[in-house]
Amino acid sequence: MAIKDRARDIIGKEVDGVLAFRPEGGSHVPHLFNADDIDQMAGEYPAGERYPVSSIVRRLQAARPGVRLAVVVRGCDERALIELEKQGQVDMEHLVLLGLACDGELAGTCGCAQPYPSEVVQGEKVEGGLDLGMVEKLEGLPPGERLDYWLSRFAACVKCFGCRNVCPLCYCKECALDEPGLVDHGEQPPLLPVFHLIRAVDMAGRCVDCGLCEEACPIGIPLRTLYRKVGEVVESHFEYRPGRSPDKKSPLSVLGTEEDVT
């Protein structure tokens, strides 16, 4: 119960609210606690329950600039917040991170490179490793078979936008996936393979490998495999992995002035 104890200590003093979870209906849901209801905060966090916490932080800070928040974060949540700050979407100076280490079961299932935040308040660090098994398996196929594999997966897409809507790094007011000139509106499934290739390119240098997109997909498209391959390409060419360093920016985030690219 270390996180809950820490939250009680700082609520109303160091922070105005605590973004954590409360038990509800046999599960847990995100909730913004204040000093009056902090005792309702969950003390334990089931491995299988994850939410786009960083997206909630971004919206809260946009609605209340300067608000001081404590937030329960797993390793992927912290990586997302780091990237969002570099892109001017959150202010880490007004955040207190209450680090939650993923247990061995979740770390193994997730295949995360670092299943814990930089400072752990609750849980024990379990060393992970980036799972590129499916990436390597697909790369072992002849190009034609590999293309057929992805086209068959993309063909099942119902264009629910769940992958985009749950992604903590998707925050653009104008999205290319809504552009009729790129993705035909009303097409079901979307024009192949444009919809998912646009997202894959957009995730280059941004994806923190949280896996929420794949969890949200009702069809089970292996989106994480696709984005892990994109991440591998970016790292091999630019030595950059999103969320690792608060100081190093993605080489793909800034192109420069119009004169630089014309």
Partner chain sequence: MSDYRTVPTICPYCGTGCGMLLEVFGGELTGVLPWKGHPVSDGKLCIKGWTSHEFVGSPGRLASPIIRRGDAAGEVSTDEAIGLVAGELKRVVDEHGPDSVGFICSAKCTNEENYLVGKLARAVVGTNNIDHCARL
The other form holds:
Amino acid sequence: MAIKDRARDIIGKEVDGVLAFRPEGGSHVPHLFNADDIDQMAGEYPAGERYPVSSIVRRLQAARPGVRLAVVVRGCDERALIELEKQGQVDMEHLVLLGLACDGELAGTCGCAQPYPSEVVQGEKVEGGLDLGMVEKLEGLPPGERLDYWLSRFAACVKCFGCRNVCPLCYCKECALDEPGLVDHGEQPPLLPVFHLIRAVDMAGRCVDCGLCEEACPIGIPLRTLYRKVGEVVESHFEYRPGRSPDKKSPLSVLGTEEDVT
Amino acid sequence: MSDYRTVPTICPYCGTGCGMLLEVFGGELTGVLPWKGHPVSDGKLCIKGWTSHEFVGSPGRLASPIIRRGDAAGEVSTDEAIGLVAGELKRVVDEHGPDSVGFICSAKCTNEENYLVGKLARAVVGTNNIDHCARL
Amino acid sequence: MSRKPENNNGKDEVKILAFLCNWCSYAGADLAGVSRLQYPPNVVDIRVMCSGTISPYHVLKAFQMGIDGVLIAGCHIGDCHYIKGNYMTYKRFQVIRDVLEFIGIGEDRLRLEWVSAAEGEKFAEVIREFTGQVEQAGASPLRTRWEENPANRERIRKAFKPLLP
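Return the form predicted together with its partner chain of this protein as a structure block, the form predicted on its own having already been given.
What follows is the whole complex; the chain from before opens it.
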């Protein structure tokens, strides 16, 4: 309950609102609490109920400039916020982070590199480890089989756009996936593999490995595997991991210097 | 009232009944999030679910019944509209028999509403000319 | 686009799309033409103002449409007409190439070359070499829609666990 206690301390003083979760019928749903309803805030954070809080923060800050917010963040949420700030989408000055560490079971199934934020208010820190098992397994296959693997997964896509809608780093007002010249409208499955590769290359320098995309996919396409590989590619060529540094910008978002390209 | 809240509900589109959260921001419906942990949809939605907030505030939505007389179309009360429909249906059934009318129901209606349309068609009017957009 | 169906000495007839930047590589290609240098006719070129404007989407769409190989040619580093446009080309190219390899389309179908306006011979040589490389890789597996092949329907079925036992 440490996060709720901290929230109660700061509401109405350092912050105007706390973005956290409200219990409702057995679930915990996102809610912006103010001083009047802060006591209804949930004190527990089940692993199966992760939401793109950084997207909600971005929209709240855009519509209410200068608002002071606190938000409950896991490791991945903090990475997303750091990356969004570098892209000018979020203002960390007016944001208080209430850090939540993921428990051992979630850290194991999720498989991200750091299942805790930089400052933990609630939860025991558990060391994670980037799970590249599936990536390595696929790299061991011959190219023909690898292509069959990917196309057979992509072929069941129903174009729900859940992966894009839930991604904290997807905020473009005009999305390439809606562009009729790139992806035909009204086709299901969408053009393969360009539909999924468009997302994959866009995730270069952006994906913070939160896993919300794969959770939102009704088909269970192994998106995280693909985006993790893209993350490895970016790290190997540019020594860059999204969400780590608040200062170093993604090399794919700036032209850079001559050293970068020689 | 909170500036931003989410309301758990069920998607109105088809019979699956996926759970979703309606995002209410500044008193307006602005978006949808999947309802994680829902027994039917488990945090996933199809394209219809993801965009189901768009039609609620759409300017194209009818706010009241409209009756067209000749070239003019005017808004009327629900009572007048239902009266006109019931009167005309009855007139057609009286003049041409029960099988001259047909009934179409919808997956956007509840099961109970679809059952009532069936009763109306078969027991009240006396026809089996009834169908459903999902051919139910 | 139409494609000659017959084989070319037992190898597939390949089609290559070359994105050429207006100031350097397109001029280099022009020079190759004016100098009557011989190179294989498998290339279709698209002139862009700067290789840095080539979006990864264009490259991916080219492969989607059944192109067998894509060449991106720009100015040498330091010589870009827009100063640093080709820095972005180089960075993007590395990402696209590795993603294509991971998907199974193959990194040897994509090439990046710096060709200046004076390097007509180099342009012809690049085309000769790259055409050979793409012929080696063979026709693109995406020439026809993969999911329309009945043999692949089975793969889709096997890929996902059944919802009901």
